[in-house]
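There is one chain below, alone, in structure tokens, taken in the form predicted alone.
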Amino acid sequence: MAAVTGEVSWFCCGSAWGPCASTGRGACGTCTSGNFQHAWPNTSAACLAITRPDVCGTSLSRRTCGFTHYTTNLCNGARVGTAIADCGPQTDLFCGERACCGSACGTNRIIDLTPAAYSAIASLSTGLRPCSVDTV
């Protein structure tokens, strides 16, 4: 998979951690807030009939739960390393959205982070941020 640009945001999943309350285990049922996981728009072709990132003009590999994708922030060059644990974002509610620091920008979120991996590259306050997701 060639690196994807776009937007990294977060979302709570699992045991309660952080500014997260106690919330369902994702799609893959492992998910857990505190652990570095993410959501990924297509892990099936049922959580693709729901991200639908095509619609914004976003082609993404098929990849399933327990796959290492590595994110970098675009405004720091700060990395993490996370395993699909749940189905998401939903691209397509914000499709054309768009996050930028200086003349990096990403468009179209494209992954979620939990919030142990999103802090580890970003301030869970800045809440996007622009980002490339590879595969090494």
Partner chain sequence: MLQSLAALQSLLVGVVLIWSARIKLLDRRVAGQVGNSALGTLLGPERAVPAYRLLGGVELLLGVALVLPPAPVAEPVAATALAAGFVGYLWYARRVAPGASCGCLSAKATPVTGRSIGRAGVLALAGLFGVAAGGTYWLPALTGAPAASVGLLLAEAALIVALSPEFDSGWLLPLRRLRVRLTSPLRGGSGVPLLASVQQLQLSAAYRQVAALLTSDVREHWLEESWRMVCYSARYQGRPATAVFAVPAAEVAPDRVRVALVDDSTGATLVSLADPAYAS
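Throughout, rigid core stands for the largest set of C-alpha atoms superposing within 1.5 Å between the two forms. Note that this is a predicted model, so its numbers are computed, not measured. Residue numbers count along the first chain shown, from 1. What changes on going to the form predicted together with its partner chain:
- Core-superposed comparison between these two forms: the C-alpha position of S119 differs by less than 2 Å.
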Given for the second form:
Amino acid sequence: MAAVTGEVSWFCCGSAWGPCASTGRGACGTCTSGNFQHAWPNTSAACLAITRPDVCGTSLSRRTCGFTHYTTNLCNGARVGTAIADCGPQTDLFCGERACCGSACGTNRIIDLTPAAYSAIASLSTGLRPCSVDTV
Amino acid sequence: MANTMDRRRLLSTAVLGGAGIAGATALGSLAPEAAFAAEPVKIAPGAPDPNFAEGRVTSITGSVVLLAGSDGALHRIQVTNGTSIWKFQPTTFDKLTKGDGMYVRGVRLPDGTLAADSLWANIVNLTAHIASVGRNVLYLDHHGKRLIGHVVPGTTAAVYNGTPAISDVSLLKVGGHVQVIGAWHPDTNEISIATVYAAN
Amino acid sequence: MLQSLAALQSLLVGVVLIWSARIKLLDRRVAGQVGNSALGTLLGPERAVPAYRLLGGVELLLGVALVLPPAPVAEPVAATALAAGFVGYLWYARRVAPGASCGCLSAKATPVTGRSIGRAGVLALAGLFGVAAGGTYWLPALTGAPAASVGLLLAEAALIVALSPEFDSGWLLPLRRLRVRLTSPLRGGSGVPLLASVQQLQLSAAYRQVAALLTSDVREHWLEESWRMVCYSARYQGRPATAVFAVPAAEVAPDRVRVALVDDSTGATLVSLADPAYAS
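Rather than the form predicted alone that you just supplied, could I have the structure of the form predicted together with its partner chain?
Time for the whole complex; same chain goes first.
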């Protein structure tokens, strides 16, 4: 898979505090906020029917639970490897949205990292960063 | 307070102090390529990160915060002058209280203590849709659950489809989808909204 | 009079059932979503779709039988039993699979709420009322007292719609939007939010040069004349330092963003960067 550029955000899972309590362990049953994990919009046909990145013109490969993606924050070059633990983000809700750092931009939400993984490459308070995602 | 003012003056002078400013090109060692050679994160994908902790504050003693992780683990967090503290906005250590939920990133010391670089208290990031709007309040539908999001004029920022952040939240639409970065009010279904990202 | 109004209930319940069956049998989007509905959670995704279609078939048959003559009392009895079954299912689904979609009257994913349970309850009551008509067909009742009959049916239909979250976008959201337009309840501050300055500094060349040295989130910020100063912790050549950015407060000019790294222990300026064009 060639690197895909887009936007990265974060989400909590694993029955932690706050509104996260109801989230549970994600579609794969393994998701924990403190682990290096992520949600991917195409983990199954049922998942893709919800996230619909194709509506925004983004095609993402089918990858199942446990598959490793590497996400690079285009603002500072920091990179983190994470395993799939959930289905998401819902790309179609924010079609065409763009985040930039300098001349590096990403369009459409393609990946959500756990707080542990996101905070390793960006600040949680920023919420949204341009990124590139690859498999090696 | 005087210390804060002195420190701020020192920092302001360093960055704005006219004559001392070197051109970016004069500092070869900070060329983008060099700066971008960041150390890759070495944790195995899928594994827990020892330099990260999550949980709720059970006690605060001196500059040490004890956290009860949602997985049952206990974390000892050492906060220093260099720790950034976020609680709805960048704030100070004395604003943290027992019961706060928190994410901490830092460096795990040999004795198991986590020396905090960044600490985020009660931070939540959720996608929802706006069910209704009241006086500086958004009633949010979050996976079928109702959340009350308070807009704090002057602090809450709105980003409309990737445009620069502004303070004006009046362009938000009832029924519209939003992503909200906010601070949870512990043990309630209420949050204070720091940033709201609105979709088209 | 009461008996003829009771007879009308079969028409109401029949139409609602046919509407509901239409979604379950004909809407293609539903097949993809049933797995995520409460039914999918309770039965498993594989069995959910056939079960959903079967339910649609039963609803259609019963709905058509209620609307068309003859009108044996068994029809409203069956409809009441089905509606009572819905109440039980929804109540159970809400407990077992909170937040899962109802899959009731629309292809739209709508969570099971008190309203959907209330709606099934109204249908069950209407069915029960229909049983009281004792096998009278609805058409003579309608033609016998057209104004009262149409009024009652409209009122009941309005109640069903009001209890259906699926139809909110058709009437409730426009009403709330109108209220927002009239009262403008959202008033953000004026001023430039901190995030706007952070976004601007992240667009700057100065930030890209020191980004990898930063170790914390924003530590503090303040306004200084036309600048917003934003501080991060940093590590430079093994020494703890503070990265202080000066960001133009009132304009968007990432080229003008400056940064200095100040040694935390000595207060000495380690590095100071500005775009050469603006350095003087």
